[in-house]
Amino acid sequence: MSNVKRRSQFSSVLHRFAKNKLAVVGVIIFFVMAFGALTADIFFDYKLQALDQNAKDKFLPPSREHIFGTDHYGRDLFVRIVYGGRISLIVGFFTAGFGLIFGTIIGASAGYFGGKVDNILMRIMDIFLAIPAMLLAICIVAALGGGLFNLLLANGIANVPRYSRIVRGHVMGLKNSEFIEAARASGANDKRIIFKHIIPNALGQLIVQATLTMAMAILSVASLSFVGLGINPPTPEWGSMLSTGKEFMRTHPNQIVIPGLAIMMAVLSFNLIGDGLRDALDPRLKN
């Protein structure tokens, strides 16, 4: 019976999500971007088309051979955009996963045990929340240096407090509920109660927060790369492509318009998916 109920709840959420046309558009954009990032090596030669310089082909206009044209080094803009999407997706998923795992552990511990544990953990989170996420990421990258790993770590740490606050609120609201008392009476330990009975009730908000975190992470890595603290050239990354393309924005505007549109579409897709999930998971909007 419980499996049937879960399937029906999932089907109901999926149906409400599918009725949101903008959310479906967001899913389509995401899958196109993900497909390109995952299959890029099948269709393109990374070194030849995205890295190697070819001065005689610089600033070629869009054509059948070069869909978006070429940059100032003769590299294919379309291929570089596709490979740049791979970095953005990696950063987005890692940031959301890192924040979800550590934020859930911290928030659940603070909300369930309360007292000194809650005060210590939440005051630490308040310190992080007092610093804007972008500024915190800049400080971490500036201290550790650039590179993909440090970008992942910086964005992940910057997003832990948001998840911890969400989980803490749910835990505090549910820890004295009747079904939690019943679980205690049946002999369930604290770990089982937290991860088996309480956290699943917060999954809806955590999933929505994860999609929005991915959008913010893409903006963050692009911003850091734009100012020289993220992925450095010649590795294709949308922010660094914007940074180098700004020198040619008057004579060859496609050098900044194309990576700018890529960032905009990626962020838009995750925001649309997040809004759609929020509406679909809200029981007050079932009808």
Contents of the next structure:
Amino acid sequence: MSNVKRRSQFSSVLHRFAKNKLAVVGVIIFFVMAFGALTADIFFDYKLQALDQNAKDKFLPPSREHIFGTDHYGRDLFVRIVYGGRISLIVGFFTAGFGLIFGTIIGASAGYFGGKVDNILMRIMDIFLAIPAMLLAICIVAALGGGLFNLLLANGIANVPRYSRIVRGHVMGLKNSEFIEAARASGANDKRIIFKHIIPNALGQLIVQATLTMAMAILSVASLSFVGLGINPPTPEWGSMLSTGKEFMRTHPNQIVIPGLAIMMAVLSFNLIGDGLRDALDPRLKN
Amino acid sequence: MFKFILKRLLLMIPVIIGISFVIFAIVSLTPGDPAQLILGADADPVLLQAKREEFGLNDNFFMRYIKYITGVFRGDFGKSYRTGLPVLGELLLRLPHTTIIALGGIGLSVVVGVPLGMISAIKQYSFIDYFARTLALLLTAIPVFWLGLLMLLFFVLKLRWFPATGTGSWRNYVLPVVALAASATATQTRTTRSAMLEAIRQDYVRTARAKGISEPKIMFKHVLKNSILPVITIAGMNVGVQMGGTVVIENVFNIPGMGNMLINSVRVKDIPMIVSTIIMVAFFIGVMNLIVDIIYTFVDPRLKTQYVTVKKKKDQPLIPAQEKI
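Now that we've seen the form predicted on its own, could you pull up the form predicted in complex with its partner chain?
So here's everything in the complex, that chain up top.
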């Protein structure tokens, strides 16, 4: 009997992840953001504090009452940042989820059925990949108009090809392996083989990709809102806050510094988590 | 080699047809009437109908697309709905600005990122390594437009080192290029570092050291040469990202490039303008990728075999594997 403590696959990945200090920092930033987004309604009044204009309080410097100061309509910047975080998180999770679901379906069918199906589906994906994600998102927004839902859709669609490539690669690599043959021999149908036997193998890479997608989606929505093609004021979105803030940046630099820092922290947190997960899931780095 | 370039250029045609069809379909088949958007919500119905007729919006979608794409291959990109001017002229007027910023950004990212990544790998775990890695982490997370705004605030409004607007001199392009290069520099640094680290651990490096070759020579002749491929790949992949980034950067610095035009066209659903801009960008990226592939063959002799024509290969059928050794 060996005394070596045995770990399940999951807990050993978790253990390696927790040893990575930067990744843990990423998780902490994420939890702070998520906490703010989930509990904002308990502490603040959305309409009163984040939307209603209050001219006499405009451009207040940071104080105990207004940690980050107020904007040109006298709204508390901190409250708006917290609510903006809610939008960013929704965007991140939705985009990653959309890419995951549709990318998996497309990639799995292309890889599993091969031949004509593969050719048609992957050529379509190639076309989408050939257009820079940002420009594709702009075109979709052009077609559908701005607003949160359309932005989600635009970013989601722009990210599908990446996932379908990952899944297709795994499916192609595994579909002729012996355990798939065994599964088929024991009577499993196509759907079961794809979802129970092949996808779990791609899961690690998909999760890493999903985390990085969240970072990209947050940046992309902020950029689109910044150029006026995304979420419009008065909704507190970080990119559109920067866009209004730039009018006053000369006299009140905090109007652009704070929303920008918020975007950066959010993106940084997902990047750190993604990098940490990649290292933790890489069996070559096991020790 | 010439044949290879020609083949690649010809292969771009189906890609451009595909891209233009997808974008054309996305913009045309969704609700929202360009004529209405241009004339305003309470336009005269007669005028509206005339405008639709002028744009050819009453035709069948496929007919419109075929008319447009056959025009494109004859060099006619249609007329802008918004300005009524030929799209191609407008595009060519704006292309130089965007090209300067995008290529400048890529150039700067290579010039800064590659040496930084090299030093970082050679002196692993040193102060400069930590500095480079932290910098790369921060630069990937910084939104391009925010960095642009901060630089605008600091270098233009506070220090007055650069002009705020206009495109007259090279000084107008310095800040946009630097802002755009930031995230590309980060990926370039990270890729160079990890590729170098992998190469440094190879046996041939130990052999070179054992032979007494000087350290700088080992780094440039043995390590860098073997780790340059991923570095070039990333530079090529950055082209697409840069083209997306120029849209926001042009907006921040008020540069009349293709990105700014795209944003204005999108607001009124100026279909020929939107589709043509995307075609132009896709073509630009395609050409850049081709250049990257050609550079590959110069740095890696193994890849040259790909471009040897079939006829030559047939001359030596017995030992095909040896070419790769």
